[in-house]
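Consider the single chain below, provided in structure tokens and representing the form predicted alone.
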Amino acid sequence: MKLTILGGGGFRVPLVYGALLGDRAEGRVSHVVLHDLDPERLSAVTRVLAEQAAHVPDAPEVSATTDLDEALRGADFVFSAIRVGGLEGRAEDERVALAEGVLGQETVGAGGIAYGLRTVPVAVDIARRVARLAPDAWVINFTNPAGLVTEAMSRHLGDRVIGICDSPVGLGRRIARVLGADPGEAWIDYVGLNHLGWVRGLRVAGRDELPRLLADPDLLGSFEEGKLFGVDWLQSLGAIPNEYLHYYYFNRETVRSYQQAEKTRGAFLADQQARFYEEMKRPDAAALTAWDRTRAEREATYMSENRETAGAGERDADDLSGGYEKVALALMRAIARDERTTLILNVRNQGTLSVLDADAVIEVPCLVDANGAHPVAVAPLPDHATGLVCSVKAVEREVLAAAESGSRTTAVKAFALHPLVDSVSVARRLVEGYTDVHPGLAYLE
């Protein structure tokens, strides 16, 4: 089975390959094709993968190319993890937004809109190529903003594109662990959009254990989200929000913390990864050791400004291991081998949430089999969550419309309608600022 990884020179690709190395079952991935526009990054990551596979018998073959069509032909699965504009672009997204006093995070608020506007046209081109060159392939999208990009691609690939994210997986795992339950045996009632969802229940042997957690302040305050949001707020919500909702619930504090930080997250990662790729230019560099060291630092500093704002302290060791690669592997196995499983995924709504239309991509538990991912029926969201989901989905639709039409006016509308952008005037300045620094937004007129 052939897996093509778009963004194959990306820093987190070894996580995916590491998961593949542990899969020994029949019908596993036997050939991995890395595609990237940067041959030096491809070379660096290929070296890391070679060291990962050094002592693994029958490790999947790895090849690399800068030719997108070549990479796609004959693919059974396409894993998309591209970053249009690179980490330097992310840093610019943050800088422009913070200068206007609004959030510049890569998937939330102004930064997420800017990233989406320059990513959607590229993702649509990829979707069209997949439909032409590998029509039977399944596309697993990890490109951010994941829900928005998955919806853009679904207009050309239908249900053969599925978005993944590690945030709901990590959240469910933490809740189960605190409750003394096996995460693999728990049913997680999670509903929302990507980076905008809530755990409303966690069932073990048919019993919802979440009320027990919410009723115990000591237990509730003992894990990441309890520290991040505070016990009182979680008890008021009656649910556990995805960590990214901290940007909404504590927006003013987070923006201030980001403005006071020595470097934005994007600038930090750009510098950190530049050092890694520079080190990889030395033929004698220990590729896997350098990658492991860089990844540990990356994971330990994840959402550090939010944790500082909340006084949440350092991340727990169990939360430093990632998780999206395990979701990707489970998804591929379920489809390729009809190994039925349940995963939280980004898929078309198909009536699951009545407040959204059928084509809106949402993030919910899905039953996965050889025919793809099928969203599970869920109870309606409470009014406060419904309002936020509908508002953000409306913004995503304006981003898609702007990307399709090239309308600058529609792009301004997308920014102005977002709950975290507080003025139409700010929205206009954001569009001016982003088009000034991003060549990829030159299409907006």
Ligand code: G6P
The other form holds:
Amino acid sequence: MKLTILGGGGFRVPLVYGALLGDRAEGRVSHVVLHDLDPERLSAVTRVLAEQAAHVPDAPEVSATTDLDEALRGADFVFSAIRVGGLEGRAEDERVALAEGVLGQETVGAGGIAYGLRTVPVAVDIARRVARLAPDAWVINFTNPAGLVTEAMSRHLGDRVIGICDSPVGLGRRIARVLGADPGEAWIDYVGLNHLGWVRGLRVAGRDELPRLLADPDLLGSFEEGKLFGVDWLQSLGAIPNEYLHYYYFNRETVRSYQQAEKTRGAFLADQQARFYEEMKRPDAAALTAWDRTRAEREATYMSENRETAGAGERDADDLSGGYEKVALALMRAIARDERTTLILNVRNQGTLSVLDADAVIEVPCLVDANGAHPVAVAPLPDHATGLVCSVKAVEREVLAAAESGSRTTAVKAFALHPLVDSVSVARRLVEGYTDVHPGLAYLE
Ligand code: G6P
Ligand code: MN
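Okay, that was the form predicted alone. Show me the form predicted in complex with the ligand next.
Shown next: the complete complex, the earlier chain at its head.
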């Protein structure tokens, strides 16, 4: 089985390869093709993978190319993990937004819109090529903003593109753990958009255990989301929000702490990773050790400004292990081997949330088998959550329309309609600011 990874020179590729190395089952991936625009990044990552595979028998063969069509031909699965504009672009997304007093996070608010506007045209080009060159392939989209990018690709690939994120999985796992339940046995009642969802229940053997958690302040304050949002707010909501809702519920505080931070997340990662790729140019560098050190530092500092604002302290050691690669591998196995499973994924709504149309990509538990991912029926969201989901979906649709038409006016509308952008004038200045710094937005006229 051939797996193609787009963004194959990306820093998190060794996580995926590590997961593949642990898969010994029949029909597993035998050949990994890494595609990237940058040959130096490809050779850096290839070195890390070679060290990972050193003592593993029958490790999947790895090849690398800068030719996209060659990478796609004959692929059974395509992981799309690209970052248009690189981490420098992410840092610019943050800087321009913060200068206007609004959030520049890569998936939430103004930053997510800017990143989406840059990424959608590239993702659509990839989707069209997959449809032509590998029409039977399944595309697993890792690229942020994941819901929006998956929806853009689904217009060309239908349900053969599925978006993934590890946040809801991590959230479900943490809740199960504090309740003393086995995460593998628990049914997580979660729904929303990517980075905008809520856990409303956690069922074990037919019984909803979430009320027990919500009623117990000690238990509730003992894990990441409890520390981030505070016990009182979770009890008021009667649900556990995805960690990214911290940017909504505590927007003023998170904007301020991002403004005061020595470096934004994007700037920090840009520097950190530049050092790693630089080090990989030395022929004697210990590739895997350098990668692992850099990865550990990245994971330990994830959302550190949010945690600081909330007084949440360090991350739990149990939360540091990532999870993207596990979701991707579980999804790929379920499809490739018809191993039925349930995963929280980004797929077309198909009537799941009645307030959204059938083609809107949402994040929801899905039954997965050889025929793909099928969203399960869920209870409707409460009004305030429905409001946010509808507003943000409307913004995403403006982003898709702007990317398709190249209309600057539509881009302004996308920013202006976002609940975290508080003025049309700010939206206009954001479009100015972003088009000034991003070559990838030159198409907006
Ligand atoms: C979480 C999010 C991802 C994001 C990742 C890394 O897992 O769900 O969408 O890509 O964190 O965040 P970072 O700030 O380290 O790039
Ligand atoms: Mn995510």
